[in-house]
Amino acid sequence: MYTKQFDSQDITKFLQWIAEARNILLVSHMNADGDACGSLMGLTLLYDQASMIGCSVTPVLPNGCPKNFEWLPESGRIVKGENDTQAWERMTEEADLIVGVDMNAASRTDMLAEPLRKARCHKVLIDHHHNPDREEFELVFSDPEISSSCELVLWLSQAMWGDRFLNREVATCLYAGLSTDTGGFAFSCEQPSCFEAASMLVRYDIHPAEIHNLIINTFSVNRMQFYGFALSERLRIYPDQRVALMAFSLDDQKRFGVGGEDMEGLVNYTLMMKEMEVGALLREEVGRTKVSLRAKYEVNVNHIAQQLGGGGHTKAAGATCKMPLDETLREVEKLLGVENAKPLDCNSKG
């Protein structure tokens, strides 16, 4: 069992909030991952429950649901904020409560930070990232020792109603969130409660098989071949340095008709080859380059993505930079210690 405690004043004052709450809103980061929609709708199914008769509870995402998630139960209420950045704005004036889940800053909702950090309602945040931003939230619920927000909200449920609400629905979107920010429990998955929550969710008869393949076996024809050419011409490794990278430009993504969400899991291939410690992929979007990196043993991937204005976790972190493609692969390159070296011929045999 999780075995950190909760401030039992902090429990008790988020509880009495949710009850008095006519309108809740919850929101998680840009670009959202399984993490991100496995615990803004868990925690929507939890609140429909726990708050009062007549209660609004509105899930959003600043871009929206990605595809690979739309299976999730009730995904179709999450509203899209970037349609609409002045409804979201009414929207913060008219919340009782906020709830951003999966995210240590405003900052994280892109287009819609403005409006939360002015919103005068209650504000929670519940998430497992480093260094949570605690002046723009009333209550903070964090733990970046744990794998992941779903696993935090399963324990903080657990905390303020025990059983009560935790059914089918919302322990098939937590166990989505958990079993996708470990890497199908291959990393941040150290302590015995990620596999004791898995225990727990896995017993309302979620069928873990068919969540892993809605997730993941899910690949368009354009994907496949995208990743085909992303192994073949677009990977630089560095055997000497132990670090694998990938740079996709604008160009690269309209080529195949790919984006952001495609690219979910395609840096972890950096990290297949047995010699290779870090990885690295660039991913150019209009006016900035997203970074992700990831890294196995000592490396701390973290310490890296802070100082490209990011951050993340040991070994799995990122940023987004507000430099072209090629400034920021320079920088990467940089960071990374491969800035002078010759990357491995691919081509080459033997």
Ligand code: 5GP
Second form
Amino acid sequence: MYTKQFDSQDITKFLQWIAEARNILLVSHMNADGDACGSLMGLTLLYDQASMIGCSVTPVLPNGCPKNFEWLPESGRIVKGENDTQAWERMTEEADLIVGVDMNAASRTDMLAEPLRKARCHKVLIDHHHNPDREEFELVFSDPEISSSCELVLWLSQAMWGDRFLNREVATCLYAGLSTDTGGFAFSCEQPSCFEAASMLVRYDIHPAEIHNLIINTFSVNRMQFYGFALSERLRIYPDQRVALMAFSLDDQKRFGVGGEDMEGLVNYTLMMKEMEVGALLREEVGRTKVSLRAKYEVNVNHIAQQLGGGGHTKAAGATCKMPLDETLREVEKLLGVENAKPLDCNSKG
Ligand code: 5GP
Ligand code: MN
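Alt. form predicted in complex with guanosine-5'-monophosphate (5GP), vs. the form predicted on its own above:
In what comes next, the whole complex appears, and the chain from above leads the way.
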């Protein structure tokens, strides 16, 4: 079982805010992943049941729900913030409770951040990233050692309501985030509570294999061909530094008709080589570059991401740099100590 204690006064306050609210807004980060979508929808379905009759519970994602999570129960309710930022401003003004999940600061919601900061209602954060913004959020439920936000949502809901509102739909949402944030129970699962959470969720007649297929085995032909291109043409390997990195221009992405969602998981290939310790993936967007960092054992990539203005976890972190691809690449190369190193000549192997 989860051994950390939630503050009982925090729980009482939060229960009261949910019970009294007429408008609850839920929000997670830009480019939502499985943990963001799963915890967002899990909370939505929990608050539907726990709030007063007539209360509206609205899940919001800055740039919407990724395609491979559209099958999550009731994900059709997710409001795409970027479609109408004025509507988002109105919603934040009218809300009496805003819950941010799987994000440590308002800035992670991109274009939604400013109205979120301005909102004068109760604001709660439920998250597992380092450095939660305790200034911005009145109540913070944070545990950087836990596997996922979905696991935290499960234990928090246990502390608030016991098993009362847990059902197949909620369990499906939470399992989706728990399984993806641990790479299918491969990492970030050192704590026994991670498996205890999984064990509790599968009691609700969920289907792990089907959930896996719906999330992972969803490649388009274009995306598969792009992966081939990425590994053969864009992977740079620095054996002495044990660093592997890939960088993709907008043209690369246009050529294969792929975008950010299609690159989810690609950075992990850098660490599949036995000798590699750190991996990086850079993806050009209009006016900025998205950086993903991964490490195996020794390096703390959260520290590296912070130097680029980002953050995340020790072994998985990221940043969004307002610089073109080539400049960002130079910065990343410097931070990884490969700015003067020569990458392996992959073609010489014949
Ligand atoms: P990914 O590389 O999969 O996009 O993100 C890995 C981790 O880094 C996630 O936990 C995510 O929260 C964090 N992360 C990714 N992008 C950013 C960013 O732009 N800013 C911050 N602060 N964290 C990020
Ligand atoms: Mn997460």
